[in-house]
Every structure is written in structure tokens, then in C-alpha cells.
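The chain below stands alone and is given in C-alpha cells; this is the form predicted alone.
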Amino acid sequence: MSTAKPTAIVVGGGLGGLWATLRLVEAGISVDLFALFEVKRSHSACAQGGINAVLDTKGQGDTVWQHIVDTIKGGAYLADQPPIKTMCEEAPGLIRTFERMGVTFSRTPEGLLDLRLFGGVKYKRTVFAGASTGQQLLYGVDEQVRRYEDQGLVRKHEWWEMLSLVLDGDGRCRGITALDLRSLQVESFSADAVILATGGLGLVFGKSTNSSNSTGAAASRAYQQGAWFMNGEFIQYHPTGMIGDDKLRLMSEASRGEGARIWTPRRAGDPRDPRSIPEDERFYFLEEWYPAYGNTVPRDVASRAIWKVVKHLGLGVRGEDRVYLDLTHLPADFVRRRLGAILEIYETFTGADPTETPMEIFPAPHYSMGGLWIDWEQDPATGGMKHGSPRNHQTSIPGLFACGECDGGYHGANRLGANSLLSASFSGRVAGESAAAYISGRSRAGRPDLEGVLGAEQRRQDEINRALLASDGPENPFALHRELGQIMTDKVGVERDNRSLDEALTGLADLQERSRRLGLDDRGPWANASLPYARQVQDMIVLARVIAAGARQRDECRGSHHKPEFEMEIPAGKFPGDPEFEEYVVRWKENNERWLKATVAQHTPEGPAVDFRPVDTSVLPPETPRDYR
């Protein structure tokens, strides 16, 4: 039996990775933390609006049960429900922990934690720190990790990229290989368990609200080595994305929570300055179509409404793909105090002041509800893996755990706003605790010698890099990425149809074949950005095939996945108790019997093999449809 000190690897320095690191260190396990750049630049810092927890400081009668219901229904019932229940129950305590870490949440004049409204709910439930909440939470947890770093219990490897997992002869994850992004040296690192906290995959769609490093490559590499990927087709388009030539920037849902209104001129192609358009000539379509929630309907509902107004009704601003997000009716000092961070972004990139003229926005790829499947545990009878508790966050590869946006466990078909910072923090804690328990059990069982396995995988990755640097093929990785983004945006976007999805799958298979014939414009051995980018493009194409294949298999409308051909609309003007509404509920339940299942993709040389798995609906059986009218 080994007496070596137990170790773990955490890949990703955002909220999920930092929380996992804290839990591991507190359990006596030293951690190697890998990040593509400085930890404090992780994408969690870009989450602006807030984090959900039932504190009810406004006295509205909010309850934890209502948070559970809103989350489950908001995700169209497609997520396993027990972990959602626990996440919502533990959210208030998590906020108190952040407070003790020194996070400066916004407060009321009385000193209470302030709350704002977010989409898909009727109560003010979102705790916030101005409009830079993610940054404040990230800095707070990083300070705690730095304390252990100073004690030598955490080693940060910033500017390193994970290239692959290292699996032993039993198929267990026992480390990673990683690339030093400055020297281009490949090294292998051993550990008793590995946690992936590598964020989203927005770059698969070319331009998105995500940072330029949100490629999903790490999750794709784990998938290609055997980890199951679930619900890939559920990609959230944020309704209020700021249009840009280089990328799309998020105008936080906090703006709508604070009273912003979405509208467009009623006259197609109206050329007038929006400030001169009278109220009766403005189409506040969310308020007209969904009076119960208005501008705070869930993101999938709002995105489709904007799409309908622009693409089908032809009412985009000046005939273009955009509508107005209007804050000008609110006091300027109030808006700047509550939303200063996003106003600065808009002013910087457009030169316009949102307190004086409405912002122009359009839905933008923003968040992946799907991710690595995380409900596996070891079967003590056989020693193999079986489906277990979603609380353990272990993937289908023993010893590999996942948390944050790269897992698929908490949001189903659509994520409610401000549940992302909550799920990242909560899942990071759980993954860290579960990995610590796993490591404790494995330490007692002993550890095999890994030098041969680590060395072999390091040599394999070195050979891949050398081959790419020496390649003089005709394909440019930057051009391939543009084509990838165009295919995914045009054919796997807000609205989908099977013909377009078939075309996408054909195009993606062709891209994957062409990606094997790359030629790099930089072959230098130092700080070569082309090499890691080329590999990321190859892995993004693999993940894009998972997304498109899942969408092709699912012939229904559910959350962010929308095929108009299969849409089941609630009868206009009918509500519970009306015969027409009750007939609709019967058809809706019949549809659930066929489609209320998670898609699961397994990697094969020919492409993703997609299957369906049941969903745990034991907390809130699906008796009533989502209805935000």
C-alpha cells in the first residue's frame, strides 16, 4: 500500500475549479491547478448580473421550494432533479460563505443584501455586486486559494493547456499531459484524481459572448478518450447580445431585471432616431406576448421572440438583425450605480451612452447546458462503473470528475439567469468533496506504477505537435474555424430543421477530414499561438458534431432546442381549466413520454453515437407545461 501524499489535478481556474481546489486542500490533498491564463482572468469574471439564492430581503414571500420549481421548469424538466433541489437548498449558505470571504455584495440603505429580478421568476432572488458579480466572487475565492498556495499545498500552472488525460491499464484517470503555452514543451503530470472545470464552448459557434478561450477543447478531449457527453444540442442564446465585428458582448440580463424594456418600431425599416419614435409606434413584443413576465421571460423564450420579430415579421431595427434594449426611461444615476460595468462596455465599443439612447442587441450564443455526464460511481460488486448519484460528479471515466459549465448536470434544456454562478460554485464544492472521497478510497487500495503510462502519453502528444509543426497541408485552421462558426450559426442556431441539420452534419464531417491536412503559418518553437489553436479547432469540430447529432435526433421543441416543425403551441387565450388547454396538456405529456430523456453521445471513429437515457423527475413530476404568458 502506497504511503505517498495524495494529490489531485484541477483543470480550470474559474469558480468551479477554485471551489474544487479549496475542498480538496481542506481534505488534506495537495492540488496542481492548471489554467490557460492567469486564474483571475477566468471566464467566471464575465458573469455580470448576479447569483441566485432565496434570501427574501424584499419580503416578497420567496421560498427555496419556488427556486427549485423555477429551475426545474425553466430547464423544461430535462435535468435530474435531486441535485437541483440540493443546490437551491444550499444557495443561501453559499452566499453567507462568500460574504465571509469578503465579497462586497450590493446592499440596501438599511444594510441588507440587495436583490434584483432575473428572467423566469417572479420574485427578486438575485444577489449581486453591481454589474461585476462574477469578478467579485472569483477574486474572493482566489484569495482563499492563494492562502493555501502560500503554504505549498496548491501549485498553479498558469499559461498551460491540458492536451489529454492519462489513463492507466484499468482505464482510470491518473493524470494529464499539458502544453506550456510559452515554451511549447509537453509534460505529463500524475494525480490520484482529475477534475475538469474548463467552462463553455461558445467558440464552436465562431462568434459568441464567451471569451476567446472558451473552445470546449478540454471537454472534447475527455469525450474522445471515453467520457460520455450529454445534451449537447441545448445551447443557450442570450437574448441581449451586443453586435460586434470581432465578437459578441453580453448586455447582462440584470438590465431587464432593473427595468430595461425590449422593443422595435412597429413600422418595418423605420429610419428615425429611436428617441423620436412615439410610444404608440413602439412594439414592446415581450410585454404584449408574455404579460405575466414581460421583459423577464426566460432566455430561450426571449431569444425566440426576438428571432420571430426580426426574421419572420421583418421588424428588425432599420431592417437589420437587431432590436432595442432600452434603459432611457430610468434615472441615469440609478442606471449607472446598478449597471455601470455593462454601460462601460457598450460605451467603449459603440461610443453611445445607453442612458441617452437605446442599446441595439440580438440573440448571441452564450452557454452550454449540456456537458460531460456526471452521475457515475464504482459498482462494489463488479468493480466496474454504474450510474449512481449525480452528487458525485464523476464522469464515465473512473477518477475523472467535472464541474461548472463543462458538466451537464444542472440546467436541462435551458438555464435560468444567475443560476450559472450558483451552479459553478456549488458543483465545484461537490466535485472537490467527491474527488477527495474517491482519492481516500484509492489510497487505501494502493497505487500502480505510472511512469511508463505517463511517459508514453507524453511522447504521443509530442509526436502530434511535431507533426503539426512540420505539416504543410492546404488547410488554414483560422479559415476552418470561420467555416465551423458559419455552419453552426446558420444551421444549428435559434431555430433548427432536419434538412439544415443534415447539411450541417455533412459539412462538419467534411471539416473534420480537412482538419487533418493543416498547414501552420507559424512553426517557431516559442509562444507559437498557431499550434494550440490548430489543435483546438480540431477538437471544436468533434464537439460540433455532437451538438448537431443530438439536435438531429431530437424531433421536438424543448427549451433552447427549437424545431418549429414539431412545435406544440399553447392555445391562444386558453388557460388551466379551459378544455382546449387541458387537451394541450394531454398532448404535452404524451410528447414527454417520448422525449423527456437526456441525449448521450459516445465517441466512435465514425462520429458520435447518440442514445437516450431517462431523467430523474422524482422531485417535481412534469404535470404542467412551461407557461410564461
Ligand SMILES: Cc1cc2nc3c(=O)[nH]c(=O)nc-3n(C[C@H](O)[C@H](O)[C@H](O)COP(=O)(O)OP(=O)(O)OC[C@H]3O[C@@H](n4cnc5c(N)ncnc54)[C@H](O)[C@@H]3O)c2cc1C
The other form holds:
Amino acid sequence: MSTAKPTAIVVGGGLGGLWATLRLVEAGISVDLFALFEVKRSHSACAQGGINAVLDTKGQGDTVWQHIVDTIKGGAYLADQPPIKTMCEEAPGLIRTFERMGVTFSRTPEGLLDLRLFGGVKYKRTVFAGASTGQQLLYGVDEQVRRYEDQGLVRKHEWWEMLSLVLDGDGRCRGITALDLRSLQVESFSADAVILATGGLGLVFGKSTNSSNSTGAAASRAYQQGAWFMNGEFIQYHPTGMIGDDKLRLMSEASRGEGARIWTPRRAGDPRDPRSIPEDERFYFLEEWYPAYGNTVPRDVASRAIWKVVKHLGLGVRGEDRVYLDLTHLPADFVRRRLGAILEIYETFTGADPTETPMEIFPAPHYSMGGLWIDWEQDPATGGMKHGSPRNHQTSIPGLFACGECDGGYHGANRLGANSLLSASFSGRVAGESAAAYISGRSRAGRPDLEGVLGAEQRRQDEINRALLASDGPENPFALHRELGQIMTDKVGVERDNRSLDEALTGLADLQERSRRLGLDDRGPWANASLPYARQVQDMIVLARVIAAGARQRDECRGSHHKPEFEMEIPAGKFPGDPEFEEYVVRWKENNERWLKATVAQHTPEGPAVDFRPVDTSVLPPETPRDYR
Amino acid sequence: MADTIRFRIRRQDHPDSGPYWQEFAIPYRREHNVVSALLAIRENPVTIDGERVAPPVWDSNCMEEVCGSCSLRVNGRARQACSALVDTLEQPIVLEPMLTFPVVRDLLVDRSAMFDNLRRVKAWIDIDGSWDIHTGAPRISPQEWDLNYALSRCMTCGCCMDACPHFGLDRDFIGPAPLAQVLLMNSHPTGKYSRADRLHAIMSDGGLTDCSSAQNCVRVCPKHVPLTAAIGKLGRQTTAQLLRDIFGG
Ligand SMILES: Cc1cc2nc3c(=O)[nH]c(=O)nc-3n(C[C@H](O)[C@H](O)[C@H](O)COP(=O)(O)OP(=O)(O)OC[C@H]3O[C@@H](n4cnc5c(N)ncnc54)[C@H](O)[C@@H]3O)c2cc1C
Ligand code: SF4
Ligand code: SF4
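Moving on from the form predicted alone, please list the structure of the form predicted in complex with the named molecule.
Let's see the whole complex now, leading with the same chain.
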């Protein structure tokens, strides 16, 4: 065993996992890569709008420093800052690498990378590939991984689901157990380090913009085995979700970047066709409330504004939960060229042409800023993250790393548009490098023996599966999942209050009880999809409790987490220098004293134990609040 | 029957067992597409004969026609199930797996042949490594980009492969989708350097000459990948390669 070549396990084949795989292989470590299906079908393919990197090729004087500031402030200062600094500094290098991989980025007439404007930012900073950027980026790294697979350096285990970690006697992560989704066999796999890159958790909210792979179940499993989960309560609602039965498909922020306007009729319940409503009877509320940014305010601001217009002012289109997203004032051919693929989605799924009729949208759960807690090491020379440190992206379980949407770094209380393709790629790269450093820095001699634990964990998982297949409890996992989504959407949504959160916590504890009494319609031994789904639902409920518990504890408004009871509004019409504004800044700082801390949850049999940890604000101390007016 | 949606689904429990058919009906909703309908059936898998059965197994992930998972034969033609709006379909809606691929179970097939063929044609750019070398790739004109982008949208869904009369279980043909990727890689300013390797891979058995230009593929592609145009261009590239192989240069 000790003479064998070092190996690593990467779980997840989205942008995060594939980048991690590449960097491990390039460090001489062969990789076992696990995914629920062919890695090329990962959720990353869904990202439409683009990826941020300061190239400053539009004559606007954009700077890396401004990208850092936007990311920190966009996240309401809740993310550790040194990793953000390094990510923004290294973003252009990642883009150059993607370009060399053959990613079909959109071009200027001179044949260079084109840039577009995205929310929460004043400069054109977003590199894109038509309106399918995530797909193209994913394919870029997928092809490179295939090249290494062809050289025998990567072994893919597609259609395998990770069920648990294998921890040795020292509490180190030394492997995983996984379920073959066809034969339903459980196997143990050992490795010198494990990286989780299992994506987001939108499905905890039932319907969201996410793909079905985004259940958060894998992160939940690591959490239940001891990994800390941070900032769970921070869930980004995307302001422009299409209203759908099976999924809330996304209308990309790029549409607002290209000039789409959000409005609703000024008159409640106005029955007229939107096109026949005159300009002065339309309420362009974002433009009115936030004149500096208008329709490109950050997502949380936009989502809450839509919420307010619909739920508090009663101005939803036709009295329903929806407002207009309007592109019809722009030249149709311009719109088609810039946004073709995403408009296709709208047309395909609603049958309406957005260049002719305004689209109808409402905020949808979209992105989890929170995730597994990760460590990092600061480089005193640069103030950024130390290159090649094995601490970077290591979770609280030694030997277990996390990257991509399932880690909780980088985005704090709110993520800027086009920053998560960046963080997924960057964090994957870093996690691969740091896992490699971890592996090469540890001697293979004197490690606790694994054989016993590998077998024991495999038997434990087999037993769980056998029991589930044999059980004929009264609960249907699919119905339970719908109930879970209902609780989370109703009570842990865009706006939160403590009474509803208490109800949610009680409801979730009850749901968890019931999830132990499942009965499956499918008990077949082959390619049974109900079995893994049932297990995912159980683990989603555990994670939902973490999200709700964090939300219950945090009595403030910060980024995506909004409790009106604790709202501190910037005095209307007041700006820096005005005494009212300065008083506000004092109160804002006092609130930071109390709440500018990361939420960290630890699993206990009774439920999540929530604690707080300090945030590193050494790059940009919190002196000025976010202000998008 | 206007208030229900009826489905006839081809079932198969195991790769080695025989197929059988079952019918289901769910309450009508205008918004339903084939995936959302399958989700509804899954929650309450009762056939029209009132028998409670194992829910049908299929593959889907993004539900917005970009991951390529949910290809099925819907009323006889391979397409993405998520974008098949029931209102546009004749009922009972007949669902079958893409039978040019091995069936795993019910509507789920094994498409590894497509991924193997991407390997076979070396559909990647040879880069030194995934680190920054402080320079990007050479420029690409917007006109070249147009074609490249159209090719790069292929999501390996397999619809074109299912429609092609020459691709199949015991045939060697690489198939249209991986072929189109050869053109994409050959068009990249540095991808060109390995053009000869890729062209040789499609000049051997199972390569380009197995295509009879039936054009079935391009008609079913949900991403409008210009497959036959690509195959045409590759024909010219392989001819030129052949001449280079013979005369050098
Ligand atoms: C509709 C939409 C549009 C978006 N647009 C943008 C955008 O324009 N710009 C931007 O920056 N960001 C965007 N995002 C966010 C961004 O796409 C994601 O945050 C990012 O792609 C996540 O990548 P990932 O690698 O972490 O995970 P994913 O791509 O979700 O990959 C997860 C992987 O984990 C595997 N997996 C999960 N569980 C298991 C398990 N138990 N065992 C084995 N494998 C497992 C899956 O198979 C999959 O391969 C968008 C998100 C959505 C929903
Ligand atoms: S054109 Fe060629 S690849 Fe396409 S369907 Fe016909 S034979 Fe198959
Ligand atoms: S070319 Fe079109 S039909 Fe064929 S696999 Fe690609 S996307 Fe699917």
C-alpha cells in the first residue's frame, strides 16, 4: 500500500471538480473522479451570463482592486477577504487558460474577448460565450480531463453517488463509500485526500433555478460526519426566475445587463396587455428607487424590491406573483445576437417571444453562498491567500477539501452575478493544488490502518440501503420533498421573521422524523432511482435545518438574509457628509460589531449547534456600507 | 379526456430482459412538459388499469435543454423531454428510450459510446497545462466564432446519433456529434496543430466515409448544430490530409 502512487478522490464533475482534477493530475497525483452522471451534464452547464475578470478592454478604467471591492461589499463584508483578493487577481489568468482550452468566448470585431455589464458593478467586466458561458467553460475543462483520462491519469466513476466519507482512527478523511447507481452496489474507495465539489443545494427549496443534481445531499453527508457548515442562511434569490411547474428556469441577469427593464403596471390588477400600457402608467420601480444602478442593482436588492412591489404594495401583474422583464424596446436583432440562447429557453418553455411581449418573472432560489467551512492561509507578503498551502480549502475534517458552490467561501452574504463561475473555477484550481500539497507533505508511514474502516463503512451503508428497500412506511419521498420545499419557500425565503422561522424549525424536525418512515414504490435491485432519491431527501432535510437555524439566530439584515424587523435603512435622500447619513454609519458599525461574523453549524443528534466565527477583513475594513442608490 | 394527459411508456426492467408497455394518465395542466409529467407519474405511479407499479426510470438534470440528459423518443422522434410541451404533442404520448444505445432500464440508456468516440477522435486542444502562461490564445474573428460557437453548443445528447441510420449497437461508425467536434477542434488557432491526428482518426474504419449524407441528424438536433455542413467540411479536410499524407507537406 505504501509503495503505491498517491491518489486523490474528487467527488463532483462541475467546474469546481474538473479544475481540481486537472491540478491534481498536473501535480503527479492520479484521480478517481465521481459524479452522478457524465460530468459534462453537471449543473455548471446551466450558467448563461458569464464570468467576471478584469480585462479592462472597454476604455472604462476597470481595475482588479475595484473587482475586489465589489465582491467584498457585494457580500456585505461577510466573506474572508484574503481569498477574495487572490481570486480577483488571478481571474484574468483563468480566463486566458480557458481560452487556450478552446472555450468559444464571444469576440469583439478585433477578435479579442468581448465584455458585458452585469449586476452590482459599474464596469463591463464579464467575459461570456454567447448566452451559454457555463456550458462552454465546463466543456473546456471536460475536454482537458478527457485528455488526461486518455493518458490513464484520471479514472471516471460516472453514475456513482458518494454516500459517506471514510475517516480513519485519527479522524482524517481517507476515502469515500459510493453507490453504483445501476447495480446498487456500495463500494469503498481509499485515497490520500478527498475533494468535494458537489455543487449547490437549490433543491432544498423544492423548486429553484438549479439542476436536479443540486440537492446539497453530499455536503450534508460530510456535515453529518463532522464537517462544519458555514453561513447556511444566506440563500440568493435570483430576481428574474421564470414561473414554472417543474423548475423555476432562469432569465439571465445578462438580459438586464443588455438593457432589459423591470416594471409593473402602476394600477393594481391592471388587466391590459402590457404593450398597450403607456409609459407613464408603468412603474419602473428599480430605476425610481435606485437611480445610480437602476435595473442592474445586485440580486438581493432586486429580489426584495420585486417582493415589496408584489407582496406589500399589491402591484403584481394581474394581481399574481409576477412582474415584467421587458426587452421589447431594444432592436430585436441586437437582442437575438446577444441573448439568443437564453431567449430560446423562454420561448421554448412558455411559447412566447420575448422580443415581442415582456417576459413575466418572479424571484427564485438560486445560489447558496453558504457551504462547507473551509480554511485558508494568508500570505503575509501579499495579504492574499498563500499559494500552495495545504490549508487552503481544507474543511474542518483533515484530508477533506471542498470547492465550488458547496464551499462557503468568497461570497459572504450575497454573490455578485458572474462571480460564481469564477469562484467555482478558481476554488477548484486552488483545492486541487492544496490537496496535492497536503498529500506530498504527509508521510505514508505510520498511518492508521484502513482495511477495517473501509469494510465497516461499506457495510453500514449497505445496511441503510437494505433497510430502505425493505421498509414499507407510510411516507412517500417525493411528497416529503415537496413539503420540504414548501416550508423553506414560505418560511425561510426572501423575507424572514422569527415566528415563521420557529415554525419552520418545528416543521423540519417533524419532517425529519417522518423521513425515517419511508416506503418506496420501487424496490427493484437494478437502476432503482427511488432509493438514492429517498436518501437525498433525508439528507436535504438535515441541511434545511442548518439553513433555518442560522436564519433564526441571525437577528439582522445582511445581503440575502432579510428580517424586516431588524432593518436599518439608509436615510432617504441622505449621503456621506449629511449628519443623518453619518449617524447611520455609526449604527451600521455597531451592528457589525455584533453580527459581522460567520455562522458555523456543527451536527449533533439533536440538530445543528450554531456558533459564530470572526471574519477576516484585513483587505477592506468595513468602513462604508453598501449603497446602491 | 381533455382533462388528462395520457402516456404510453416502454418499460424494460434490465438490459437483458424484454420490453413491455404501460399506460398512465395524469391531470391536465397546460404547463406540463414530458419531464414534469414523468415527475408527476413518479409520485403516484399507478397505471390506467389501476395497478401501482415501480415509477419509470429516466435521466434528466438541468430541465432547460442544456445538459443533454433527457433525450428520449417522444412519439417516435428523439428529442429533449424537458422541452417537449405536452400541449404540442399528440396523445397518448408515446415514450421510448433511444434504442440505438443500450437500454439500462426503462427510458434510461447508456451513452458511453458517444464519450468514447470523443476520446477516439481526440476532441480536445493540446495545451501545456492548465496553468496561466500569461498569454491567451490567438485572436478569432467574429465570423470564425459564429461557426465555432454553433459547433460548441453540442451537449452530447445523442438525438442525432439516434436518428442516424449508420450509428448503432453493433456498428463502428463514430457518429455525427463527435465528428462535428473534430471540426471545432481543428478550427481553433492552436487546436489546428493536431489536426492530422484527428483527421486520421476519422479516416479509418467507422470514420467519415460511413456517413451517407442522409441528413437525419441535423434535422433532430435541438441545438441546431450544423452537422451536415460540418461533415461536408471534414470531407474536404480529410481529402487534403490524404494528399498531404501521400505527397508530404
Ligand atoms: C440557471 C443558473 C444560471 C447561472 N448563471 C451563472 C452565471 O452566469 N455566472 C456565474 O458566475 N454563475 C452562474 N450560476 C452559478 C454557477 O453555475 C454555479 O454556482 C456553479 O456552476 C457551480 O459549480 P460546481 O462545480 O460547484 O457544481 P456543479 O456544476 O453543480 O457540479 C456538481 C457535481 O457534483 C456531482 N455530485 C453531486 N452530488 C454527488 C454525490 N453525492 N456523489 C457524486 N457526485 C455528486 C454532480 O454529478 C456534478 O457533477 C448559475 C446558476 C444557475 C442555477
Ligand atoms: S448525414 Fe451522416 S451522420 Fe447525419 S444522419 Fe446521415 S448518415 Fe448519419
Ligand atoms: S449534435 Fe445536436 S443532437 Fe447531436 S448530440 Fe450534439 S446537441 Fe445532441
